Amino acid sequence: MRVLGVDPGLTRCGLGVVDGGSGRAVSCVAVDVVRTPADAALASRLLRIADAVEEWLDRYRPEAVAVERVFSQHNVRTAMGTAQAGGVVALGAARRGLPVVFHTPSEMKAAVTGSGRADKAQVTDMVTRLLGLPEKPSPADAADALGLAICHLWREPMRARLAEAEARAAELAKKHRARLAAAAKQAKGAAR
C-alpha cells in the first residue's frame, strides 16, 4: 500500500510518500516540504499547498492520505492555519475518492518511536532508520510527514479490523433486539 503523509502548515507543509510491504517493511518513495511566504495572502498560500498536494496525488498515486490532526495549540492563529492547510489536503484527496485519516502527533510518535512523547529529533532519527535513508529528512516537517505515512501503514489494518468487528457487533445487537421485541410481542399476545 502507498500512503501520502502530510504534516500540514502554512509556512511549511511536509509531504512524504511511503510504500508498505509485508509485515512492517516500509520504503520511502518521495519527501519534500512545500513553503509559502508568511507575508502572502491566506488564499494564495492555501492555493500553493493545494496545487502541490494535487501534483503529488497525481504523480505518486497513493491509496490513502494520512494527515496530522490539529491538537490544542496555544497560538490560535497557528492552529487555524494548520487546520486550513489540513482541510485543503483532505479536499484534494476526497476529490479522488481516497481515504483520509487524521492521526494525532502522539499517535504518530508512538507508532514510529514507541513513545508518544518523543521529540522531533527522535522522530527524525527513527524515520531515517526505518526507511533506510542515507541522510535525515530536513526540516522536521518532512520527517513528520514520513512518520505519518508509516503510522498509517502500521495502524490502519488494525483500525479497519476493529471497525469491521464493531459494525458486525452492532448488526448482531440490532438483530438480537428485534428478536427480543418479537418474543415480547408474541408473549403479550399469548397472555391475552
Second form
There are 2 protein chains.
Amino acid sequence: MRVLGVDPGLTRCGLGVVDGGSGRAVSCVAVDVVRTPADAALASRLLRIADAVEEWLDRYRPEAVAVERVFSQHNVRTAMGTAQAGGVVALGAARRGLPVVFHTPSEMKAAVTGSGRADKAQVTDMVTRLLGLPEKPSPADAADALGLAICHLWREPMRARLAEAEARAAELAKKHRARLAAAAKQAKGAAR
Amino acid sequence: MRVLGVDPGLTRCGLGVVDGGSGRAVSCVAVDVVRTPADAALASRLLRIADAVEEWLDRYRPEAVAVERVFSQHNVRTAMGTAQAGGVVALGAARRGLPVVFHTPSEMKAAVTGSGRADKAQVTDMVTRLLGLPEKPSPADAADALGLAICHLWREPMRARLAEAEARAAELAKKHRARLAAAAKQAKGAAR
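Taking the form predicted alone as the starting point, write out the structure of the form predicted in complex with another copy of the chain.
Once more the chain from above appears, this time first in line as the rest of the complex follows.
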C-alpha cells in the first residue's frame, strides 16, 4: 500500500510518499516541502498547495492520504491557515475518491517513536532510521509528512478492523432492539 | 458588480449572491444554505461544500467572493471545520481567477448595521431591509452570507483605493531611498 502523508501549512507544507507491505517494513518514495510566500493572498497560497498536491497524486498515485489533524496552536492565525491548507489537501484527495484519514500529532509520534510526546528531533531520527534514508529529511515538516504516512500504514489495518467491529456491533444492537420491540408488541397483543 | 458572500461551515454553509451598483443600492440574486451530515467523513463534507460553491460560481458568475474570516471560536473543533470549509471555498474561487477577500464578522456587522457588535437578529433585520426581501433569510448563516456580500460591495472601493495608495507610498519610499543612496555615494566620491 502507498500512502501520501501531508503536514499541512501555508508557509511550509510537508509531503511524503511511503510504501508499506504486510509487515512493518516501509520505504520512502518521495519527500518534499511546498512553500508559499507569506505576502501572497491567502487564496493564491491555497491554490499553490492544492496544485502541488494534485501533481503528487498524479505522479505517485497513493491509495490513501494521511493528513495531520490540527487541534489548536498557540497562534490562532497560524492554526487557521494550517486548517485551511489541510482542507484543500483533503478536498483534492476526496475529488479522486481516495480515503483521507486525519491523525493527531501525538498519534503520529506514538506510532513512529513509541511516545506521543516525542520531540521533533526524535521523530526525524526515527523516520530516518525506519525508512533507511541516507540523510535526515529537512525541514521538520518533511519528516512529519513521512511520519504521518508511516503512522497511517501501521495504524490503518487496526483502525479499519475496529471500525468494522463497531459497525457490526451497532448492526447487532439494532436487530436486538427490533426483536425486543416485536416481542413487546406480541406480548401486548396476547394480553388483550 | 456581483459578489458571492460565503459564511463557511461544515454543518451549515451560507451562500448569498448580491448585486451592487455605484451607489448603496443592493439587490439579492440568490441565497441558500448548504448542509452536510455530521456523520459523514470530513473530506466528503468538504467535497460537498466545494461542489456547491462551484455550482454557484457557474450559475451566478460573481466577480468576487467574500468569505467570513474566522479568528477563533469557543469550540476549537468547530473553528477548524469552519476554517477548512473556508479554505475550499477560497480555492474554488482562486481556481477561476476570482478575487477572494476575507472579512471579519465585526467588519461585516459594522458595514451592515453600523455596529461591529450587532447581534444575529440585528444583522438579519438590516440585511432583510437593505435587500428589500419579502421575508427574513433563515437560518442566520444565510443572512450572514448576504451581509458579507453587501459588506464587500460597500467596503471594496475604499479597500482597493487604500491598497493602491499604500503601494504608491511604498514605491515613493523606495525611490527616495535609492536617491539618498546615490547622493551618499556621490558625496563619498567627492570627499576622496
